[in-house]
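The form predicted alone is given below as one chain in structure tokens.
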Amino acid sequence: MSNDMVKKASSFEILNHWVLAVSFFVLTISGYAFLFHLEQVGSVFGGFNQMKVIHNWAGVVFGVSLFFTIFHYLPVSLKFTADDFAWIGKAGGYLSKKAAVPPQDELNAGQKLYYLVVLISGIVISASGIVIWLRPMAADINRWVLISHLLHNISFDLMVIAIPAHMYLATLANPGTFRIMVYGTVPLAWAKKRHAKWVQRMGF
């Protein structure tokens, strides 16, 4: 690592991020095809039966990948400080260039909230997906299958709002952020501006 670059993500975090992203897009495309019965999309997967198999196992990959994020991101995301609440109050400075944004840690307050939304939605969508996949046929279980469909769709809606917003904020809105998930490093000056507390704690 050169003197003006700092490590922001490990190789495993980068790999897991891409596994999570790819599995999400496979699930999104196939999920929309099921919801709206899109024959052309189904044919790309080899038919609806084959698409169901792919969707189910992509869901397993997504769930496992999401589980691995817990060890690093959850402890960070649960620690909200006065600076985090002040950051939220000023919308991270996105609404005004004159806003003085409080110093942030390894994740800013917006990233913490985003992760918690994705984690909770991901757990709900994975759990409900398993119920739908196993689909018990006993009469007293059918109610839970219907509830699972409802929770599955609500969680899906939350994620298709949150993740595109995350993609925009990680690219166009914040140039330099995307390289974290490619190289794992960021310029030290960039890190000091956006994650001053983390940089100070790491001793840079």
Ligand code: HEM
Given for the second form:
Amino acid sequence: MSNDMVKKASSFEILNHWVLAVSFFVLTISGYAFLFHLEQVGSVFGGFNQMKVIHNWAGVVFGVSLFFTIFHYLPVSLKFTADDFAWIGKAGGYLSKKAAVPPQDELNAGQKLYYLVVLISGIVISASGIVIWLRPMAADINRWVLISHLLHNISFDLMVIAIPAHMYLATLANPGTFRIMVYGTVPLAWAKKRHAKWVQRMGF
Ligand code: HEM
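Mind pulling up the form predicted together with this ligand next to the form predicted alone we just looked at?
Next comes the full complex, and the chain you just saw is listed first.
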């Protein structure tokens, strides 16, 4: 690592993020194909029965990958300071070029909120998915299956709003961010501008 680059994600975190993203896309595409009965998409997966098997196991991969995010991101995301609330008050500076945005730690307040939304909706979607999956084995859980379908759909709605926004913010809206997902590193100048408190705390 050259002197003016700092590490923001470990190799494991980079790999885990790709697993999370790829499994999410497999789940979204197959999930939409179930919802709207898209025959052609179904045939790409080898028919609807096989697509169901792939969807279920992609869900397991997604759930495990989400679990691995907890150790690093949960403690960081639960720490809200006055600067985080001030960041939210200024909408992160996204609505005005003149807004003075308070310095942020390793993740800004928007990223912390985003993580918590993904984590909570991810837990709900995984748990409800397991109930729907196990349905044939337990005939008496029909009411749970109905509630689970509702929860599965609500949590997906949350993700389908949050994740495309995340993809836009992590690429086009903030040039230089995407390299974290590939190399795990960012230029020190980039980090100072966006995560001044983190740079100071880590002594980069
Ligand atoms: C393929 C499109 C995606 C791109 C380009 C992308 C990009 C990124 C980047 C660059 C970061 C690091 C940000 C930083 O440390 O400052 C990040 C973090 C993160 N990503 Fe993604 N991501 C994608 C898909 C996803 C998906 C599908 C999920 C969840 C299912 C997800 C969940 C997260 C979470 C929870 C974080 C940590 C919080 C944050 O930094 O915002 N990402 N992503």
